[in-house]
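In structure tokens, one chain follows: the form predicted alone.
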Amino acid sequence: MMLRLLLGSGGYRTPERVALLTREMRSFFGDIHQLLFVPYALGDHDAYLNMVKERGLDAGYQIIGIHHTANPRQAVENAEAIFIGGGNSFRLLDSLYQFDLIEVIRQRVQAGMPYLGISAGTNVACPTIMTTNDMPIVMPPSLQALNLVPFQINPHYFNLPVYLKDGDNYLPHFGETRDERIGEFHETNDVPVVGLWEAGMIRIEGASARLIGTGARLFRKGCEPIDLQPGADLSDLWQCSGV
């Protein structure tokens, strides 16, 4: 069966961006009826699954909190699709330990079952969660991840100047960029990782790759970093090592 993965950075938050979505989704997911949402990645999981049916974040489709089922492995093992929210990634991942989803999740996800992620939902479909932007609130038995693609995402991605409004005046912020944070990743790790603009996704089809919505920058371990532009194909992220 072909690996299929939609990965969202996140930041669907006009219309315009949750019509970009629910447009990729509907392509993406195609004729099935029902989706299993994972809200882990929150402290209130039905107010999650009702925020995302309030603003149309389900296209349309069935969607069915994990968290409402008897048995979450028996869940996963039946579901159609699978939709994991965006939050916190410790969280998340710490709550997929819990419930022994990881190997299950996987298993389905490499047999063929659709996968949608956004924002932590798209960190832990990467081999681990060490390019997250959350705090760890929680820590979970390991940062390994589901491991379904060879690289990591940097979701909510930027590399603009950031300045402070100080009455009628703007001060520049001078924190630590991501691509700081991106090269202190790479002093000890060797994987690409993609730093993936608000609202950007990548569709993954089998070993094909491709860059939707917005803009993202790869980086690799001791070179440039590259500018990618809306459709733009990361196929050549499958022949990575180091994972």
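Next up, can you give the form predicted together with a further copy of the same chain of this protein, since the form predicted alone came first?
Below: the lone chain, stripped of partners and molecules.
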């Protein structure tokens, strides 16, 4: 079966961005009925499920919260498609381990079940969550994640200077830049990292991987980063060792 993933950066907070995401979801999921929604990245699962429906992020599909199912593993085994939402990646991964869902999700996706991840849901699709932006509020048993793609994604990526808006003034903010953080990742890890701008997505179908909606910056250990344009073909990331 063909691997099928739609991995979103997050930041779907404007009507244009919601329209971009849901249009892509319709095209990606096609003629299915129900999405199994995994809200574990946030603390209040019901509130998250309601928010997804209210904002129209269900794209018109029936959506069922995994926290409402009697047996989460069984729910994954029976799902037509899975949608893992955003929030805190450490908490999400911890819950996936706690409910023993890592292997069953991996097996179903590798057998062709479509996977939609947003932000934290995109982080956990990668080999590890080591390129998350989130705060380590809980410690999962491991940072190893679903390992569905051979590269890391850094969601909510940007490489512009950060300013804080204080009334009418913009104040500079220091602290490490995102590029510095990803550079630090490559001081101790070899896996390529795709910095995915907000609202962007990577759509993977078998051997095809394409950047949708925004640009991205590709970081490989020991190389200068490369800026990619919307529509760019990312399938090379499956062809090489990544170093």
